[in-house]
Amino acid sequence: MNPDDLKYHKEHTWVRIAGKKGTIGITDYAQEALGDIVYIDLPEVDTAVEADSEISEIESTKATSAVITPLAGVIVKVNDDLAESPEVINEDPYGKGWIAVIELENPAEAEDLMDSSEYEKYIEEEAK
């Protein structure tokens, strides 16, 4: 199940808003089909991102996939942890396994994003 308190996007990332900030990552659905995480490559703080556009890449056994953003901002944080321990995102994504924290640009932005009901459809809806 994932955390009601997030905003998702159709990338599988999540947000989670407190004020002006947003923390991001991947979902528990990306982390599982991405399989072992065994790199990241960490966005640079203070860089400016647009909403939908790579922030980072990660590398799985399986596969190389972009990590996008749900919003515009600057970010002012990433989790240097993942750096050497990326797996720390397959045990828990939404949790330590966070990957950036940006300062928003436009915080009501989040409202066009999936609430977590809204997310788990779309998830069923890609499977088909």
Given for the second form:
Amino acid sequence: MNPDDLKYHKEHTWVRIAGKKGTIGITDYAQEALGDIVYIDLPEVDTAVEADSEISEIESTKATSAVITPLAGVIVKVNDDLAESPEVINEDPYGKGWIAVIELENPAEAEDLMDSSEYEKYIEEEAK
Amino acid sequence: MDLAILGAGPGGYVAAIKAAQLGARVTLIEDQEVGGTCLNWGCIPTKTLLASTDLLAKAREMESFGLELQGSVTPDMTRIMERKNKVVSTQVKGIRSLLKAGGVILKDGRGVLTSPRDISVAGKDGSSYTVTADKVIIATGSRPAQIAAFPFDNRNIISSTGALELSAIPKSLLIVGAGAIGCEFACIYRELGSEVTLVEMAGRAVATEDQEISALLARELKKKKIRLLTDVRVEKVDVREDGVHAFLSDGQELAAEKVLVSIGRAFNSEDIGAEALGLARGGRGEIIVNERLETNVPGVYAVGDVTGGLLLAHVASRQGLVAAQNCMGAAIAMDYRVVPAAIFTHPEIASVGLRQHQAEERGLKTRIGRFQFRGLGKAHAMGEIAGFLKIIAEEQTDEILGAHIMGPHASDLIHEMAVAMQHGLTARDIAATIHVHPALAEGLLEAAEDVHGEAVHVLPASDR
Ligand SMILES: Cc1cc2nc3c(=O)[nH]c(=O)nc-3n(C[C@H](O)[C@H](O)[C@H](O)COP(=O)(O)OP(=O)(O)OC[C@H]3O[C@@H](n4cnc5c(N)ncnc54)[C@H](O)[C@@H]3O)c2cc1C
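Can you switch from the form predicted on its own and show the form predicted together with its partner chain instead?
Now the full complex is given, and it begins with the chain already shown.
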């Protein structure tokens, strides 16, 4: 269920690497835990971000939660469609619900993140 | 005892009634209208407009409440303003009859102190006479401050007073100053359909509030598509045929139909005879008073905005009560430790006591409890889940040092915290008190529990 071509961060975000660019979103587990998402405070293009830092905040009917970027770089694109339809994150967290694209400082750092099977184990542990 | 009071705003008229109750013969002199800024051009008219726009906002959400509207809901400025005028005039009548019933002599005219005991009055009816008293309270209030480079023209460059009298909804509104007044008008006119830009020279909107409040307000403004620019100044405004063009310190140029300047208040201490009396004034023109609200001229007191402290109606009124009693022989000191205050944005903001950064600056050790309105069933039922409540308690004693709320009915909720602070109650005292379910005040119960990490309706830390 968690796609194999993605890398995962312990704060429940994912990154899809394509060359120097990384697309970021939140995981299915995260959207499920948050419940109905009603708003996302999207980051701004051209912002430089550090790995493990907050780039955005999501409001659901239950909670507000920070979106943590797994990798460092500069935000080059954000998913503006989410401004009007944040619920897309619930519906399609790994597809249309992507949040931002980052021009990565060092794509090789992705190696330190979890792959899908590691992430699945990690959330099983968290659930305990 | 003869007491003369200059100005019938919430400071002056409350002082007048109190002093009369205590047996003074009171003459109250008012140049414009009883109720002052608060009732005529401030608190009450803004909140009346807000009542219309809040209802409009709700009407727009009708469908989500399962209500079907046949037709549409559109704002009619003429009738919105008529309603506002009616609310104001009803209250004006109310104060006039209170004054009358209290035995206060009301003089409609402009007063100037010619000695510490004498006020020369130019009556509205053309008369002129002198009112002589044993003691005097100055309660002349304040007015909108303007920017020298682009003063009010009351057409394109307007004050808060002008913004309460527009006959049409401006297509676009540029608001200079994102304090309480600027942010309230931003919400009102945005809801009516104006494109609104707030320009603030400080680093954040409502800069005197807790930083978390400013951060959430920035978010809520963004949701409403109100543009907020911070750390930038409007340096110049050109009035052109198609509206105004504003030039900002960062080089940006913004066009708008109107500019509302809400950068603060100027104090009405100039034309009241202050110089002749030798009244001590501060650098901003505010009249300096001691803790008993007496000026440097014995027997002359001052209350309210003109003293330049907290520019709030309820502070002015409390000062009026204290000054009236002191004029009648008491020696009561004003106590500003617990002053709740509200900003009527949507959602509302309210605060009392220390902000977190103030507590830190004072080197206080604190525990902080927070709760989100979205954790309350009542907030969901009402369809108003945005916002949070925050309680700051002293680490050792657990005494509540401050509370900050942004969310539905914040201006009412804050009083539980104010009473708690007034009486030195602790976060545990609040947590031990049964609160009604379902009610928004449960948020304070939860926040108080969270001070000790014991809230029941909070997700574990990693999910917050
Ligand atoms: C848009 C706006 C919204 C506001 N909203 C709020 C709010 O929600 N809550 C809140 O607490 N505060 C609010 N305020 C602030 C509040 O209005 C003031 O703090 C309050 O009115 C101060 O009361 P005061 O009696 O000191 O002075 P004022 O209300 O200014 O009254 C002074 C009176 O003195 C009269 N006067 C002046 N000079 C003379 C003279 N020489 N002779 C005779 N009469 C004279 C004036 O005509 C006036 O009526 C708001 C203010 C504005 C502008």
